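Next up is one chain by itself, shown in structure tokens, the form predicted alone.
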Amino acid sequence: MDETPLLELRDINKIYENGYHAVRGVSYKLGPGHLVGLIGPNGCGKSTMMHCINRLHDTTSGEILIDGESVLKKSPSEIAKIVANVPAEIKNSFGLTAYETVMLGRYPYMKNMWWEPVEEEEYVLKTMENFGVAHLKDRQLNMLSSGEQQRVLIAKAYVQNPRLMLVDEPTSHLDMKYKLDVMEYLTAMVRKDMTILVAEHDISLMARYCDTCIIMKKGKIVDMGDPKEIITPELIEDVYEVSATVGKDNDGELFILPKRYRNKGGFQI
């Protein structure tokens, strides 16, 4: 008997009011216990698709199921117990401290919103220790570095105990050290009962850490599978319109070296 997928998308479409068709007939299934990379150029529909999964955006048509149940019929609090969201950037932290930010991840589970039980405080502080941000607990989130903010946001998502975590461009503002740091945390967080979906522009990073990659172009899925098998020079040129070298280093890790943009008309200066 086939196991029920953790996440299943069935012919998802998202058309904005201005007529822009951002996500076009997307369908796929993901099982539990996987780190999945979502790859594609700017405007290909990566973030929109994730916003449809966690109901930040309403879908135009199609069905989204988690553990076989439609998320389209669930309330925001019900979704927060199974799907956690890590945004690409913080637009407004409202003066919250790092501790208060992580504690927000526990609110869907708490009956009293005016104070936190001792066990909740202990759980949040322990998680912050595990993510190396306990010493920042009293500092305002907007006063932290990009790498520190990212770890705090991931800790917030982790304490939600989700089945699915959606992470949008977690390394876009980070240097090499923190890029690897964040990906190591995400890899360690994947559990047999949880999958993490990461939208990211660094293809080499995704190829190294992810079990599966989903490649998108103009709102559609171009390919899906083991990154070491599906990422080729031909795919890079098709999706990004860039000529690139795809190879493996001495450790067998895939790397992508962009060489030139295939601009057929040439640049006019």
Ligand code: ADP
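These figures come from a predicted structure and were not determined experimentally. Think of the rigid core as the biggest set of C-alphas that the two forms share within 1.5 Å after superposition. Numbering follows the first chain given and starts at 1. What changes on going to the form predicted in complex with this ligand:
Annotation: Cα of K126 displaced by less than 2 Å between these two forms, core superposition. Once both forms are overlaid on the rigid core, the distance between the two CA positions of D138 between these two forms is under 2 angstroms.
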Second form
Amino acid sequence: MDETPLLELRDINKIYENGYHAVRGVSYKLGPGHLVGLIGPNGCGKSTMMHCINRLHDTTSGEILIDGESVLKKSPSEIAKIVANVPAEIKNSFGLTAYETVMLGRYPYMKNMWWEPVEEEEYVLKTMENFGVAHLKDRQLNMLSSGEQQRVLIAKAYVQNPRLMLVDEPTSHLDMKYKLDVMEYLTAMVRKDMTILVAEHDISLMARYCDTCIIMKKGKIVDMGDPKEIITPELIEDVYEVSATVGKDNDGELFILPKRYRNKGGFQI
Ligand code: ADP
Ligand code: MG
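Would you generate the structure of this protein in the form predicted in complex with this ligand, following the form predicted alone above?
Next comes the full complex, this chain leading.
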């Protein structure tokens, strides 16, 4: 990559206040227009790393650059215009409706915080239609199903008009069709030159949709590249300590199937 990357991490470390070293010497560069899968076991530092990028957490050492400039030099509203966040779940939606939630994505662009211009309202409603959530607009976010909430949160991130989207475990609670829908939405945004970093446990889904995967283990990157090349039974064994079959279906798409434990008698309780 010759030109300035959209995102660059240089030797990032995050040590929490209790001394836990969650991200260890992570470095990589991403250009525009990539769908990047972030894969690794629970607790390996995926969310922590994403929170460092959007400055929800301060890094302990290292540098994060967006368009070649340190994120520390950017104000929160500047960052919000470039980086949007889709959290895994909403812990408290403060009684906001789906429409109000999506509208929040427009606030970095609004000069007046007290009312929304008509064109903003139209843009938000049009986007909600595109993401199949317009009919939910007056419902409270926390009353919606996981799949509906996830679509609303993606619509909110989309109207922020970011160049980088950080999506944390978007499909964990979703059925097959909703999972594919989410990945199709993300793919459509990548076609518009957005880069999306998505943490996700469904490796088969990641292998289908992502052009690049970053594999993490215990706070470090163990591999990065085209999932079709890097995802192997050896990698799965190394990272997850699980034996798995890695195969190709009739369309040539990768699938990953974990094998059941074969140690004598299985787990003993
Ligand atoms: P992942 O998203 O890959 O599941 P996280 O980034 O959430 O992992 O967590 C990485 C590690 O950091 C875990 O061991 C977790 O317990 C720990 N951790 C997360 N948040 C904190 C915190 N605020 N203080 C201390 N340790 C934390
Ligand atoms: Mg996480």
